[in-house]
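Here you get one chain, nothing else, as structure tokens; it is the form predicted alone.
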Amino acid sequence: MSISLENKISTAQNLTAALSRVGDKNNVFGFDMIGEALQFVEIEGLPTNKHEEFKYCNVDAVFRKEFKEINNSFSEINMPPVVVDAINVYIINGRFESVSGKAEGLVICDLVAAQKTHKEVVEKNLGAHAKPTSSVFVALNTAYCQKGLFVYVEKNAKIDKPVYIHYLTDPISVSVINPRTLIVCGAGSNVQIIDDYYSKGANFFSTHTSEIVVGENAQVKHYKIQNEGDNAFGVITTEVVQSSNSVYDAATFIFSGSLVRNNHHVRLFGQNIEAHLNGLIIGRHNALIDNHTYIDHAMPNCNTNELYKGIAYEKSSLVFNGKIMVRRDAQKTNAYQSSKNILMSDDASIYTKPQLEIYADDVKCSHGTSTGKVDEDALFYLKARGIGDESARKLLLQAFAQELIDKIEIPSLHDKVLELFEESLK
């Protein structure tokens, strides 16, 4: 049976029925959270181009799809073949599958198992900093979610191996999914995680929330491959809190999707703090790929960084809206933040909005961005020594891009992110 997503709002809106269907024994919101969540989608309704965060972003059309939901069936002859020596998570059709690999002071395992053997963690974290009356598409995953992942790190572990979460989608029939990730990294810990999105062929609607805790004193490298094809559309919320003296470090590759919203937020609870979140696009075709970070500094003496850089051909479109937040005990405050974007066809658009919104007065913040096309002296400069047009391109395009790539430390993992890159130039 197919069901296009109005109507599933308009099933939300009634919360009686609706209850009785999200009641189910994979979802670990209790009645109290779900009828919560689905009453402030009665209430906010769909967002549309007049609400500014969605300006633009159309999701109307993508809203009167017909999806169907779809079982748990994944063939081993679709799944992507494994390049980093890890700790691989699979989570198939917003399911939760399986594990392989194990390490000290690791524990992973559904959000259902989580909340006997991790019940404190579970119920102090889960809902909390991704809270359903945040947006309308949290609101939704919490109704909807079923074995989300638990990922925690026990205080002082040291993970030598990364956590890879595959989020892989059937490729054979079309789905709404809504995926749901608890990860808490406990005091003094380090762990690199990596998210790869991925399906081929598949039409579907994702509604991924992510919640990350980052201890005292812990270090979490978090990489996101994003390339999941042409008939994907999402809204993914990543919610990030860190306490004193951590780092996070983020990078996001994005390499295909017909609609993709990246909510990336960070707030910073403690002091001496490090945050930096950068993005490399690639939009093709006619896609729309959008990405809205928050930082908020809410402590004296922190420090972050963005750098999210886009390339957009044919009729594509890539959004970056991005704001620093800097309150008033957010003292000695430094924060960077930077768009970079080329152009590759007359039909191709890009909005950037990069925003600082400062109520302290003893920081150093700015922020600034460019959007043009290739430049022509250097296209000219290679050309005259004999190289050719399009490989002379590529070449520009590559330097501009590598500069992101290069902050993956995973060598097998940067070796992957190149080929996917130079793949999208072709």
Second form
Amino acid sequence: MSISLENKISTAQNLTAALSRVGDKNNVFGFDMIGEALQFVEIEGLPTNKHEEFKYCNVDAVFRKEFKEINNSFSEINMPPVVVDAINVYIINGRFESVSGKAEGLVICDLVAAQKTHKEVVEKNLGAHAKPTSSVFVALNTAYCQKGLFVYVEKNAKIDKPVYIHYLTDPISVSVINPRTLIVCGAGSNVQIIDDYYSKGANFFSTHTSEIVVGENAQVKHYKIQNEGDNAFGVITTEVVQSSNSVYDAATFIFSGSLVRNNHHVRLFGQNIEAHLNGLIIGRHNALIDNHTYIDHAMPNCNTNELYKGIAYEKSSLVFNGKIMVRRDAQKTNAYQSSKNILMSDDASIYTKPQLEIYADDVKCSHGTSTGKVDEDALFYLKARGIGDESARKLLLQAFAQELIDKIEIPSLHDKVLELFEESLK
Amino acid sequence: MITIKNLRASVEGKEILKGIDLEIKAGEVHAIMGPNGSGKSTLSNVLAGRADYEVTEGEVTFNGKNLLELAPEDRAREGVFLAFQYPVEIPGVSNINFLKTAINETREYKGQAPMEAKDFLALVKEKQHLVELDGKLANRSVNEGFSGGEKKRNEIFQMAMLNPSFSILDETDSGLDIDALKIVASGVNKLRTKDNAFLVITHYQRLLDYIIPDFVHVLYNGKIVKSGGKELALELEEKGYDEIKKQFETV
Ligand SMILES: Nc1ncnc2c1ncn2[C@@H]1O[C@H](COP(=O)(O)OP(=O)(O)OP(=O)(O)O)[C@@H](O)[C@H]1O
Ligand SMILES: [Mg+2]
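For comparison with the form predicted alone, provide the form predicted together with the partner chain.
Below is the entire complex, every chain and molecule, led by the chain shown above.
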């Protein structure tokens, strides 16, 4: 990639101002890490769509909108109603604000505090799985994050209530937000995490970076609901690492956003690991929603499964890029991937790209993609029974989405997502 | 009930129906027979309102209304029912939810309140019994994984649930074993009243032993070329279409 002055990050963030962030008492990262991150940003610049990984995702153009400095106010936040019985965590404009509720074996606090109370865990993991030099957005996040979130589930702890993390963004701010999350699930633990990204019309760019560590024999369910409105931009990075015999089960639901890029990476460092990445994406208006997944099979006997479904309305574009790496030692790997999409308008577009890199010989891997319109024969069949056009389409789209919504095991969350889904079809 | 006058229809610029005239009165059963490709399903689809077909001429009056002006769902709500020759599989949509939506949208169209859940379930039970449809099938996705015969039986089940005034059965007998054929036929006979009418499309006289038609028509090359009583079906069974083909073979 060529580096031009043009596409340097300094268009959006003033580097001198940035450097003043080093030593920010709310940023958990030390001088070295921040320095490294900023240097990386300066060299790399923002990716343009000439960059293969950002072919359909023109972040550079978006960033040029010159998002302002991080805004501190959150008075205008309209808190969404809490419908799930959970331990509620509030991240406001990218900063950890509060937590209500607790559970035996569960620690939730901001990263700066955690650096003191859980020094070893933080030092071992923070920035180790999402390295500042892995992408410009992680680098930016590293340099600018403040009051990140720390969730720690102790060894063998079974957390009954889900940990519901509300990522709320102020509707009056126009800014870059840099939420940072570290979730460490100890060996044999069991937890459900909900990331709910919500905003009422805020115009912002998020660099949210999460690191999730799933210990041996641990079971983690991870739900993501992204519904931040038509002015939300962001490159969201989720780096998951798993140890032997663990299960990581993720389901992502995206209902709005102007430009949403999710990088969801799972690395399997052990045997008998199970990982599921699922997604349901509704594109409306001019949205560009780009899901990049990466699953790294490093060792034998692991099973992974991916199912992403998209419904693209109007002029929206949906991208699914699923990379699966099966390394030489990863014999007896089962890795399946499928992407299915429905185009609701002639102006909408879908781009899917499976990427399988297989270096082991005794493996079962498959991928499939399909893109089409609503099945006209089915539509006519329903109408011929007296069902109107709108209801008939709704029935068919619901049928398409159902298997993903049904992956939600928390009934109240299931209903909330179903409602959001139905709302998003209107 | 329904009057079809000089109906012409084409698909992709090719004329399939070449001037059909047919009148069906309440209480009557008409049968249409005719060789493959003669336009029987096209006629059914045009009446049900499938968009692929372009009506180029003619008119269809259904209970005083211009049927061709209505959207397919409104035709159904007005009482037109088509039992498909090839019922469509719709994975993920349950038979029950599908029927409930269909019934309630029809009721709404007629200005009636939605059906109570318990009344609906009672109706399901009653009609399931009528066509001896396995209860499990009613709870599955619409036609998904149904055998050929089960699909046909499901069409008759839906017909019984929706209680239409005019039903078109497009080869509902094909693919049915003898027992299923009797069940389907007796289902139709039980639904037969002086107020409703049926158009039965079939290749086999056998069905007409059970559902006795008032009239039999032969559709050939997009036209009704011969009409008669139920004895016409027997005659066709015996002689085949050769004579008709010879007589009407044109350019
Ligand atoms: N959607 C379509 N596109 C192109 N051709 C069509 C379409 N539908 C029907 N046809 C053609 O119209 C003609 C009549 O077809 P139709 O299905 O009405 O025949 P049919 O009398 O029902 O035959 P069968 O006894 O085999 O069911 C055939 O030549 C068929 O290929
Ligand atoms: Mg036919």
